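Heads up, the chain below is alone and in the form predicted alone; it's given as C-alpha coordinates.
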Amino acid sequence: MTPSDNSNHANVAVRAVEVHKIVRVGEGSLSIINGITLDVPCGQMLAIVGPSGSGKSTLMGLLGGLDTPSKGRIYLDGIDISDMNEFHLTRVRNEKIGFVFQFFHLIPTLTALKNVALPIRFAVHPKYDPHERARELLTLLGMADRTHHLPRQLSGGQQQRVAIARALANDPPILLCDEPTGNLDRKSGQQVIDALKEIRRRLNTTVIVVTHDLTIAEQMDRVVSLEDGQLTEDRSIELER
(Lines of atoms letter the chains of each structure in order from A and count residues from 1; the text may use other names and numbers.)
(Lines give C-alpha, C1' and ligand atoms only; values in the text may rest on other atoms or scores of the structure.)
Protein backbone atom coordinates (compact mmCIF):
# COMPACT_ATOMS: atom_id res chain seq x y z
CA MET A 1 0.00 0.00 0.00
CA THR A 2 1.50 3.36 -0.96
CA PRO A 3 1.82 6.31 1.46
CA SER A 4 -0.61 8.34 -0.64
CA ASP A 5 -3.38 5.74 -0.40
CA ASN A 6 -6.22 7.48 1.47
CA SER A 7 -7.63 4.15 2.65
CA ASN A 8 -4.64 3.83 5.00
CA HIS A 9 -5.20 7.16 6.74
CA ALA A 10 -7.23 5.80 9.66
CA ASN A 11 -4.20 5.09 11.90
CA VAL A 12 -1.93 7.86 10.59
CA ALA A 13 -1.97 11.26 12.29
CA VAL A 14 0.45 13.05 9.95
CA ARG A 15 1.49 12.01 6.44
CA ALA A 16 3.91 13.62 4.01
CA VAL A 17 4.22 12.22 0.48
CA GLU A 18 7.18 13.28 -1.69
CA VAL A 19 7.15 16.77 -0.15
CA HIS A 20 9.41 19.50 -1.55
CA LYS A 21 9.84 23.10 -0.44
CA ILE A 22 11.59 25.44 -2.87
CA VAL A 23 12.04 29.16 -2.21
CA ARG A 24 13.13 31.97 -4.48
CA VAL A 25 16.53 33.46 -3.73
CA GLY A 26 17.27 36.45 -5.94
CA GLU A 27 17.02 35.21 -9.52
CA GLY A 28 17.50 31.60 -8.52
CA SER A 29 15.90 29.11 -6.15
CA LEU A 30 16.85 27.13 -3.05
CA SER A 31 15.49 23.68 -2.28
CA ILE A 32 15.00 23.35 1.49
CA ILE A 33 12.97 20.12 1.63
CA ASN A 34 13.77 17.47 -0.97
CA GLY A 35 11.18 14.77 -1.51
CA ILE A 36 10.39 13.73 2.06
CA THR A 37 7.89 10.92 2.61
CA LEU A 38 6.91 10.28 6.21
CA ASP A 39 4.04 8.63 8.10
CA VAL A 40 3.48 9.35 11.80
CA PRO A 41 1.04 6.88 13.38
CA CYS A 42 -1.59 8.10 15.83
CA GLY A 43 -0.26 8.26 19.38
CA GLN A 44 3.42 8.08 18.42
CA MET A 45 6.11 10.31 19.92
CA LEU A 46 8.48 11.27 17.09
CA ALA A 47 11.70 13.28 17.29
CA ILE A 48 13.04 15.14 14.26
CA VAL A 49 16.78 15.82 14.58
CA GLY A 50 19.49 17.26 12.38
CA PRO A 51 22.11 20.02 12.18
CA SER A 52 21.22 23.69 11.85
CA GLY A 53 20.02 24.41 8.33
CA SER A 54 18.94 20.82 7.70
CA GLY A 55 15.30 21.80 7.19
CA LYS A 56 13.83 20.71 10.56
CA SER A 57 11.84 23.86 11.27
CA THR A 58 10.72 24.12 7.65
CA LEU A 59 9.44 20.54 7.78
CA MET A 60 7.67 21.29 11.06
CA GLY A 61 5.98 24.31 9.46
CA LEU A 62 4.83 22.19 6.53
CA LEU A 63 3.51 19.38 8.71
CA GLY A 64 1.63 21.91 10.84
CA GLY A 65 0.03 23.77 7.96
CA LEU A 66 1.99 26.96 8.66
CA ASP A 67 3.46 26.71 5.16
CA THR A 68 2.46 24.92 1.96
CA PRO A 69 4.64 22.50 -0.03
CA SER A 70 6.00 23.42 -3.45
CA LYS A 71 5.33 19.82 -4.50
CA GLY A 72 3.89 16.75 -2.80
CA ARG A 73 0.98 16.14 -0.43
CA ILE A 74 0.49 16.59 3.30
CA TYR A 75 -2.35 15.06 5.31
CA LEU A 76 -3.37 15.96 8.87
CA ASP A 77 -5.62 13.43 10.54
CA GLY A 78 -6.65 12.22 7.07
CA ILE A 79 -7.30 15.70 5.63
CA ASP A 80 -5.29 16.78 2.59
CA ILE A 81 -4.07 20.30 3.41
CA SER A 82 -1.63 20.62 0.50
CA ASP A 83 -3.64 23.11 -1.58
CA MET A 84 -5.78 24.74 1.09
CA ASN A 85 -6.14 28.51 1.27
CA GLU A 86 -5.26 30.32 4.49
CA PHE A 87 -8.88 30.49 5.71
CA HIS A 88 -9.32 26.72 5.58
CA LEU A 89 -5.79 26.07 6.87
CA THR A 90 -6.53 28.20 9.91
CA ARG A 91 -9.64 26.13 10.66
CA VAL A 92 -7.73 22.85 10.32
CA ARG A 93 -4.83 24.09 12.47
CA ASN A 94 -7.22 25.20 15.20
CA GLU A 95 -8.94 21.82 15.26
CA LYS A 96 -6.08 19.41 14.60
CA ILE A 97 -2.81 20.95 15.83
CA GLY A 98 -1.42 22.27 19.08
CA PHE A 99 1.86 24.20 18.78
CA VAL A 100 4.58 24.47 21.43
CA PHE A 101 7.61 26.68 20.76
CA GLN A 102 11.00 27.26 22.35
CA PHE A 103 9.90 30.67 23.61
CA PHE A 104 6.66 30.25 25.47
CA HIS A 105 4.67 33.14 23.91
CA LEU A 106 2.43 33.48 26.95
CA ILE A 107 0.50 36.73 27.31
CA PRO A 108 2.31 38.44 30.21
CA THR A 109 -0.77 40.21 31.62
CA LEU A 110 -2.86 37.01 31.84
CA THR A 111 -2.70 34.33 34.53
CA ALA A 112 -1.81 30.75 33.67
CA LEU A 113 -5.51 29.87 33.79
CA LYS A 114 -6.50 32.65 31.39
CA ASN A 115 -3.61 31.89 29.01
CA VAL A 116 -4.77 28.28 28.72
CA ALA A 117 -8.44 29.25 28.38
CA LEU A 118 -7.77 31.73 25.57
CA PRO A 119 -7.82 29.31 22.57
CA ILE A 120 -11.22 27.98 23.67
CA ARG A 121 -12.65 31.48 23.69
CA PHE A 122 -11.55 31.91 20.07
CA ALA A 123 -12.75 28.48 18.90
CA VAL A 124 -15.50 28.55 16.27
CA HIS A 125 -17.31 25.66 17.93
CA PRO A 126 -15.91 25.39 21.46
CA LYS A 127 -16.14 21.94 23.03
CA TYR A 128 -15.34 22.98 26.59
CA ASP A 129 -16.00 25.55 29.25
CA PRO A 130 -12.78 27.62 29.04
CA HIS A 131 -11.97 27.82 32.75
CA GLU A 132 -12.95 24.22 33.54
CA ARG A 133 -10.81 22.91 30.67
CA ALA A 134 -7.88 25.14 31.68
CA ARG A 135 -7.99 23.90 35.28
CA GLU A 136 -8.17 20.28 34.09
CA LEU A 137 -5.11 20.63 31.86
CA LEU A 138 -3.05 22.61 34.35
CA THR A 139 -3.80 19.95 36.97
CA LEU A 140 -2.77 17.21 34.53
CA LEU A 141 0.54 19.02 34.00
CA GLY A 142 1.22 19.49 37.71
CA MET A 143 0.35 23.19 37.72
CA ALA A 144 -2.82 23.17 39.84
CA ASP A 145 -1.20 25.44 42.44
CA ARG A 146 -0.06 27.98 39.81
CA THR A 147 -3.36 28.72 38.04
CA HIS A 148 -3.51 32.34 39.19
CA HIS A 149 0.18 33.14 38.67
CA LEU A 150 1.32 35.49 35.92
CA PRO A 151 4.07 34.24 33.57
CA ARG A 152 6.73 36.37 35.31
CA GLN A 153 5.92 34.54 38.55
CA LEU A 154 6.69 31.15 36.98
CA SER A 155 9.96 29.40 36.18
CA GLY A 156 10.87 28.61 32.58
CA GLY A 157 9.79 24.99 32.94
CA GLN A 158 6.49 26.03 34.49
CA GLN A 159 5.85 28.51 31.70
CA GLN A 160 6.46 25.79 29.13
CA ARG A 161 3.99 23.49 30.88
CA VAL A 162 1.42 26.29 30.73
CA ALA A 163 2.20 26.65 27.02
CA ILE A 164 1.65 22.90 26.54
CA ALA A 165 -1.67 23.12 28.38
CA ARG A 166 -2.68 26.01 26.13
CA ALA A 167 -1.73 23.99 23.04
CA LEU A 168 -4.04 21.20 24.25
CA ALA A 169 -6.96 23.46 25.11
CA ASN A 170 -9.11 22.49 22.12
CA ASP A 171 -8.13 18.80 22.34
CA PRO A 172 -6.07 18.57 19.12
CA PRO A 173 -4.99 15.05 18.11
CA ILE A 174 -1.50 16.31 17.16
CA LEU A 175 1.03 18.29 19.17
CA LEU A 176 3.97 19.90 17.32
CA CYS A 177 6.85 21.04 19.52
CA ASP A 178 9.70 23.12 18.07
CA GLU A 179 12.71 22.94 20.43
CA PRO A 180 10.42 22.86 23.52
CA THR A 181 13.38 22.44 25.90
CA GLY A 182 15.80 24.73 24.05
CA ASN A 183 15.36 27.62 26.48
CA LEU A 184 15.46 25.51 29.65
CA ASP A 185 18.06 23.97 31.95
CA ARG A 186 18.43 20.19 31.96
CA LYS A 187 16.13 19.55 34.93
CA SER A 188 13.35 21.82 33.67
CA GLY A 189 13.70 20.39 30.16
CA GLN A 190 13.26 16.85 31.48
CA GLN A 191 10.13 17.91 33.37
CA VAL A 192 8.69 19.22 30.10
CA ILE A 193 9.48 15.94 28.29
CA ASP A 194 7.93 13.98 31.17
CA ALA A 195 4.83 16.17 30.81
CA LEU A 196 4.64 15.39 27.09
CA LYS A 197 4.94 11.67 27.83
CA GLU A 198 2.09 11.94 30.32
CA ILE A 199 -0.04 13.78 27.77
CA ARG A 200 0.52 10.99 25.25
CA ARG A 201 -0.23 8.34 27.88
CA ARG A 202 -3.43 9.99 29.09
CA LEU A 203 -4.81 11.45 25.85
CA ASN A 204 -3.09 9.35 23.12
CA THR A 205 -1.95 12.60 21.51
CA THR A 206 0.53 12.30 18.64
CA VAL A 207 3.64 14.28 19.66
CA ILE A 208 6.26 15.49 17.17
CA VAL A 209 9.34 17.16 18.66
CA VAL A 210 12.03 19.03 16.74
CA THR A 211 15.17 19.05 18.86
CA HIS A 212 18.96 19.44 18.78
CA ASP A 213 19.19 17.48 22.03
CA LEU A 214 19.85 13.80 21.39
CA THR A 215 19.14 12.89 25.03
CA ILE A 216 15.62 14.24 24.46
CA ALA A 217 15.28 12.52 21.09
CA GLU A 218 16.26 9.14 22.54
CA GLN A 219 13.26 9.30 24.89
CA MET A 220 10.79 9.35 22.02
CA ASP A 221 9.34 6.26 20.31
CA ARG A 222 11.07 7.04 17.04
CA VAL A 223 13.79 9.35 15.68
CA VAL A 224 14.13 10.63 12.12
CA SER A 225 17.24 12.52 11.02
CA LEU A 226 17.38 15.27 8.40
CA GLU A 227 20.34 16.51 6.41
CA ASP A 228 20.14 18.93 3.49
CA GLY A 229 16.37 18.62 3.45
CA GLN A 230 16.33 14.83 3.15
CA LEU A 231 15.61 12.02 5.59
CA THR A 232 18.87 10.20 6.29
CA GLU A 233 17.75 7.91 9.11
CA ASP A 234 14.47 6.57 10.50
CA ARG A 235 14.96 4.64 13.73
CA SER A 236 12.44 3.04 16.09
CA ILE A 237 13.57 3.58 19.69
CA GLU A 238 10.70 1.36 20.91
CA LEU A 239 12.23 -1.66 19.19
CA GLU A 240 15.67 -0.95 20.70
CA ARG A 241 14.44 -0.82 24.30
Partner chain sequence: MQRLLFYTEHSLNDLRIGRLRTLFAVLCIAAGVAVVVSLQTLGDMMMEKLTTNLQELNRGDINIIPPMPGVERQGDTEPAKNAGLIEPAGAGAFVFTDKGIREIERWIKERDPDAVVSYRHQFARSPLANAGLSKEGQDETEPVIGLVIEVKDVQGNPVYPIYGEIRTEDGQLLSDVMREPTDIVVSDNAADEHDLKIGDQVNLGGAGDRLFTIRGIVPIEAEALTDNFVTTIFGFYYVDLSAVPLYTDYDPSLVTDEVDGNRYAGQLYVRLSDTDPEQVRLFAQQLQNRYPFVNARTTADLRDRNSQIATALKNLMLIMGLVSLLIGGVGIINTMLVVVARRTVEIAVLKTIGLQARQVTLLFMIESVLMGILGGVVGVPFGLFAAWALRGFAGQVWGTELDWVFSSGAVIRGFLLGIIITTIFGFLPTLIAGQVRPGNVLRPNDTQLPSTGIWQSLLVMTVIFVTLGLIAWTILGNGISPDPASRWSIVSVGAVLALSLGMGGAAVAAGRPFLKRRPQDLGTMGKIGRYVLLTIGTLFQTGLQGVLFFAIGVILIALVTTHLTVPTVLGALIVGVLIGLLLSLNGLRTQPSLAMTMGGGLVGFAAMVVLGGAIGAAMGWPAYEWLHKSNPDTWQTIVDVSMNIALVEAALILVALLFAVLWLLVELTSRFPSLGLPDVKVSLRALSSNRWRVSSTLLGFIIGVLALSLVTMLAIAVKRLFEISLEDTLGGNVFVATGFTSEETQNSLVNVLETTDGVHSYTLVTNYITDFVELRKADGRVMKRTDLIAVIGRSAGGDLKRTQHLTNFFDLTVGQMDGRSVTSTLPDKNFDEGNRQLNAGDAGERVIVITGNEAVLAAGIEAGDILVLEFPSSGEILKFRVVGVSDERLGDIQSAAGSPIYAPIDAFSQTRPNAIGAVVDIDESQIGRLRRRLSTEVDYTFVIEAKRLSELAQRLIDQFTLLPFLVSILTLITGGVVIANSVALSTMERRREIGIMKSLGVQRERVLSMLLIENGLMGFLGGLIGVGASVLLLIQIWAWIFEGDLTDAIPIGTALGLMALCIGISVVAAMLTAWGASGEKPLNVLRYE
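The form predicted alone done, now the form predicted in complex with its partner chain:
There are no partners or other molecules in what follows, just the one chain.
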Protein backbone atom coordinates (compact mmCIF):
# COMPACT_ATOMS: atom_id res chain seq x y z
CA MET A 1 0.00 0.00 0.00
CA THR A 2 1.27 3.48 -0.80
CA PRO A 3 0.76 6.66 1.20
CA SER A 4 -1.53 8.03 -1.46
CA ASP A 5 -3.72 4.99 -1.19
CA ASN A 6 -6.16 6.22 1.43
CA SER A 7 -9.00 3.95 0.51
CA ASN A 8 -8.64 1.91 3.68
CA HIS A 9 -8.01 4.80 6.04
CA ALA A 10 -11.41 4.35 7.56
CA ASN A 11 -10.45 0.93 8.91
CA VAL A 12 -6.82 1.68 9.74
CA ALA A 13 -6.10 3.25 13.10
CA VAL A 14 -2.35 3.59 12.68
CA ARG A 15 -0.42 3.63 9.46
CA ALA A 16 3.36 4.00 9.11
CA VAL A 17 4.85 4.34 5.63
CA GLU A 18 8.60 3.96 5.06
CA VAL A 19 9.36 5.57 8.39
CA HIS A 20 12.97 6.41 9.25
CA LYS A 21 14.41 7.93 12.40
CA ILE A 22 17.99 9.17 12.26
CA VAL A 23 19.65 10.92 15.20
CA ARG A 24 22.90 12.84 15.40
CA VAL A 25 25.55 11.39 17.65
CA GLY A 26 28.53 13.75 17.89
CA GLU A 27 29.72 14.38 14.37
CA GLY A 28 28.04 11.28 12.97
CA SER A 29 24.50 10.01 12.79
CA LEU A 30 22.70 6.86 13.89
CA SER A 31 19.73 5.30 12.16
CA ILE A 32 17.33 3.87 14.76
CA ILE A 33 14.30 3.11 12.60
CA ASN A 34 14.97 2.00 9.06
CA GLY A 35 12.04 2.27 6.71
CA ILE A 36 9.22 0.64 8.67
CA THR A 37 5.86 0.30 7.01
CA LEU A 38 2.99 -0.87 9.17
CA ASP A 39 -0.80 -0.77 9.21
CA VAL A 40 -2.77 -1.39 12.40
CA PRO A 41 -6.48 -1.87 11.75
CA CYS A 42 -9.05 -0.36 14.11
CA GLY A 43 -9.74 -2.48 17.17
CA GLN A 44 -6.67 -4.66 16.74
CA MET A 45 -4.38 -5.55 19.63
CA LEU A 46 -0.82 -5.42 18.38
CA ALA A 47 2.32 -6.40 20.22
CA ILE A 48 5.68 -4.96 19.18
CA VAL A 49 8.49 -7.18 20.41
CA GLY A 50 12.22 -7.14 20.02
CA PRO A 51 15.48 -7.11 21.97
CA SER A 52 16.82 -4.07 23.81
CA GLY A 53 17.99 -1.36 21.42
CA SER A 54 15.92 -2.71 18.55
CA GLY A 55 13.96 0.56 18.33
CA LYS A 56 10.69 -0.49 20.01
CA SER A 57 10.33 2.58 22.20
CA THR A 58 11.43 4.90 19.40
CA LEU A 59 8.81 3.42 17.11
CA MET A 60 6.19 3.81 19.79
CA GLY A 61 7.27 7.44 20.31
CA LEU A 62 6.86 8.05 16.57
CA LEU A 63 3.50 6.34 16.38
CA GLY A 64 2.28 8.28 19.39
CA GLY A 65 3.39 11.69 18.13
CA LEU A 66 5.98 12.04 20.87
CA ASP A 67 8.61 12.46 18.18
CA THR A 68 8.63 13.13 14.47
CA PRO A 69 10.13 10.86 11.79
CA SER A 70 13.21 11.90 9.81
CA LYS A 71 11.62 10.44 6.71
CA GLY A 72 8.35 8.71 5.85
CA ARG A 73 4.76 9.35 6.92
CA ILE A 74 2.66 8.41 9.88
CA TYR A 75 -1.14 8.54 9.93
CA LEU A 76 -3.19 8.35 13.09
CA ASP A 77 -6.88 7.78 12.66
CA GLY A 78 -6.45 9.03 9.10
CA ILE A 79 -4.52 12.19 10.07
CA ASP A 80 -0.98 12.72 8.81
CA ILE A 81 1.10 13.69 11.81
CA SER A 82 4.53 13.44 10.14
CA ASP A 83 5.13 17.17 9.73
CA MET A 84 2.98 18.48 12.53
CA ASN A 85 4.44 21.02 14.91
CA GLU A 86 4.49 20.44 18.64
CA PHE A 87 1.32 22.45 19.20
CA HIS A 88 -0.79 20.31 16.91
CA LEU A 89 0.89 17.08 17.98
CA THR A 90 -0.10 17.88 21.55
CA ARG A 91 -3.73 18.21 20.49
CA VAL A 92 -3.54 14.93 18.60
CA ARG A 93 -2.08 13.19 21.64
CA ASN A 94 -4.82 14.61 23.81
CA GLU A 95 -7.65 13.54 21.52
CA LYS A 96 -6.47 10.47 19.61
CA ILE A 97 -4.05 8.60 21.83
CA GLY A 98 -3.94 7.20 25.30
CA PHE A 99 -0.56 6.34 26.76
CA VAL A 100 0.25 3.66 29.33
CA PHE A 101 3.85 3.47 30.60
CA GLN A 102 5.96 0.88 32.34
CA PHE A 103 6.49 3.14 35.37
CA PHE A 104 2.84 4.32 35.39
CA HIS A 105 3.92 7.98 35.52
CA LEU A 106 0.95 9.16 37.49
CA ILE A 107 1.22 12.72 38.79
CA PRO A 108 2.29 12.04 42.38
CA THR A 109 0.58 15.08 43.84
CA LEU A 110 -2.87 14.25 42.43
CA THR A 111 -5.39 11.67 43.57
CA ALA A 112 -6.40 8.80 41.27
CA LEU A 113 -9.56 10.68 40.30
CA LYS A 114 -7.72 13.89 39.45
CA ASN A 115 -5.05 12.01 37.52
CA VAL A 116 -7.74 10.45 35.35
CA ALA A 117 -9.61 13.75 34.93
CA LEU A 118 -6.47 15.59 33.82
CA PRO A 119 -6.58 14.92 30.03
CA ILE A 120 -10.22 16.06 29.93
CA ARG A 121 -9.35 19.30 31.67
CA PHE A 122 -6.80 20.07 28.99
CA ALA A 123 -8.92 18.97 26.02
CA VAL A 124 -9.75 21.80 23.64
CA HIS A 125 -13.32 20.54 23.27
CA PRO A 126 -13.97 18.30 26.28
CA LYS A 127 -16.48 15.55 25.56
CA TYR A 128 -17.11 14.64 29.19
CA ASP A 129 -17.38 16.11 32.62
CA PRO A 130 -13.91 15.40 34.04
CA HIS A 131 -14.91 13.99 37.41
CA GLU A 132 -17.89 12.00 36.18
CA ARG A 133 -15.87 10.43 33.41
CA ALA A 134 -12.96 9.70 35.73
CA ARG A 135 -15.23 8.01 38.23
CA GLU A 136 -16.85 5.97 35.45
CA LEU A 137 -13.50 4.78 34.09
CA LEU A 138 -12.10 3.96 37.51
CA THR A 139 -15.22 1.91 38.21
CA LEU A 140 -14.77 0.16 34.87
CA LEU A 141 -11.24 -0.78 35.93
CA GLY A 142 -12.29 -1.91 39.38
CA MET A 143 -10.83 1.07 41.19
CA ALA A 144 -14.04 2.72 42.42
CA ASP A 145 -12.95 2.48 46.04
CA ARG A 146 -9.57 4.08 45.40
CA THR A 147 -10.61 7.33 43.71
CA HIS A 148 -9.26 9.63 46.43
CA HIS A 149 -5.99 7.81 46.97
CA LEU A 150 -2.68 9.34 46.00
CA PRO A 151 -0.47 7.22 43.71
CA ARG A 152 1.92 6.38 46.53
CA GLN A 153 -1.02 4.86 48.45
CA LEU A 154 -1.72 2.39 45.63
CA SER A 155 -0.05 -0.86 44.64
CA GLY A 156 1.78 -1.16 41.30
CA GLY A 157 -1.15 -2.97 39.64
CA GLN A 158 -3.61 -0.41 40.95
CA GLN A 159 -1.44 2.44 39.73
CA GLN A 160 -1.29 0.90 36.30
CA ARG A 161 -5.06 0.56 36.21
CA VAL A 162 -5.37 4.25 37.11
CA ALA A 163 -2.91 4.98 34.31
CA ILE A 164 -5.09 3.00 31.86
CA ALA A 165 -8.16 4.91 33.03
CA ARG A 166 -6.28 8.16 32.44
CA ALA A 167 -5.26 6.96 28.98
CA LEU A 168 -8.94 6.38 28.18
CA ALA A 169 -10.19 9.67 29.57
CA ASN A 170 -10.86 11.40 26.24
CA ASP A 171 -12.05 8.16 24.62
CA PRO A 172 -9.10 7.91 22.23
CA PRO A 173 -9.27 5.44 19.34
CA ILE A 174 -5.69 4.30 20.01
CA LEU A 175 -4.01 3.09 23.17
CA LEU A 176 -0.21 2.92 23.20
CA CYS A 177 1.30 0.88 25.99
CA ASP A 178 5.05 0.82 26.67
CA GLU A 179 5.93 -2.29 28.66
CA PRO A 180 2.70 -1.97 30.66
CA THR A 181 3.49 -5.04 32.76
CA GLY A 182 7.24 -4.52 33.02
CA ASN A 183 7.07 -3.19 36.55
CA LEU A 184 4.43 -5.60 37.87
CA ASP A 185 4.35 -9.11 39.24
CA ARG A 186 2.87 -11.78 36.98
CA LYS A 187 -0.55 -11.71 38.56
CA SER A 188 -0.93 -7.95 38.43
CA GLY A 189 0.51 -7.97 34.93
CA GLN A 190 -2.13 -10.40 33.78
CA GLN A 191 -4.84 -8.27 35.39
CA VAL A 192 -3.63 -5.29 33.39
CA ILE A 193 -3.63 -7.27 30.13
CA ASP A 194 -7.14 -8.53 30.93
CA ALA A 195 -8.22 -4.98 31.50
CA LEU A 196 -6.80 -3.95 28.11
CA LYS A 197 -8.61 -6.82 26.41
CA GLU A 198 -11.84 -5.83 28.12
CA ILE A 199 -11.43 -2.27 26.93
CA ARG A 200 -10.82 -3.36 23.39
CA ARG A 201 -13.90 -5.57 23.62
CA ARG A 202 -16.15 -2.85 25.01
CA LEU A 203 -14.79 0.24 23.26
CA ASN A 204 -13.19 -1.21 20.12
CA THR A 205 -10.01 0.65 20.96
CA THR A 206 -6.88 -0.14 18.98
CA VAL A 207 -4.21 -1.27 21.44
CA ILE A 208 -0.51 -1.30 20.64
CA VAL A 209 1.68 -2.87 23.28
CA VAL A 210 5.46 -2.70 23.29
CA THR A 211 6.83 -5.60 25.28
CA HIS A 212 9.68 -8.02 25.54
CA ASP A 213 7.48 -10.52 27.42
CA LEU A 214 6.41 -13.16 24.90
CA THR A 215 3.62 -14.51 27.11
CA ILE A 216 2.04 -11.09 26.96
CA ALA A 217 2.67 -10.77 23.25
CA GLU A 218 1.05 -14.12 22.63
CA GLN A 219 -2.21 -12.80 24.08
CA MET A 220 -2.44 -10.08 21.40
CA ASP A 221 -4.11 -10.40 17.98
CA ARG A 222 -0.89 -9.75 16.14
CA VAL A 223 2.81 -9.60 16.93
CA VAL A 224 5.46 -7.69 15.01
CA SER A 225 9.15 -8.20 15.74
CA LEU A 226 11.72 -5.49 15.44
CA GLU A 227 15.46 -5.83 15.05
CA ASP A 228 17.92 -3.04 14.27
CA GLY A 229 15.09 -0.72 13.44
CA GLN A 230 13.47 -3.00 10.91
CA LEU A 231 10.43 -5.22 11.02
CA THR A 232 11.61 -8.81 10.86
CA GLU A 233 8.40 -10.65 11.54
CA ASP A 234 4.68 -9.89 11.36
CA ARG A 235 2.38 -12.69 12.42
CA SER A 236 -1.26 -12.87 13.23
CA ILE A 237 -1.98 -14.84 16.42
CA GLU A 238 -5.71 -15.07 15.65
CA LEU A 239 -4.96 -16.93 12.46
CA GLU A 240 -2.57 -19.24 14.29
CA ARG A 241 -5.22 -19.92 16.90
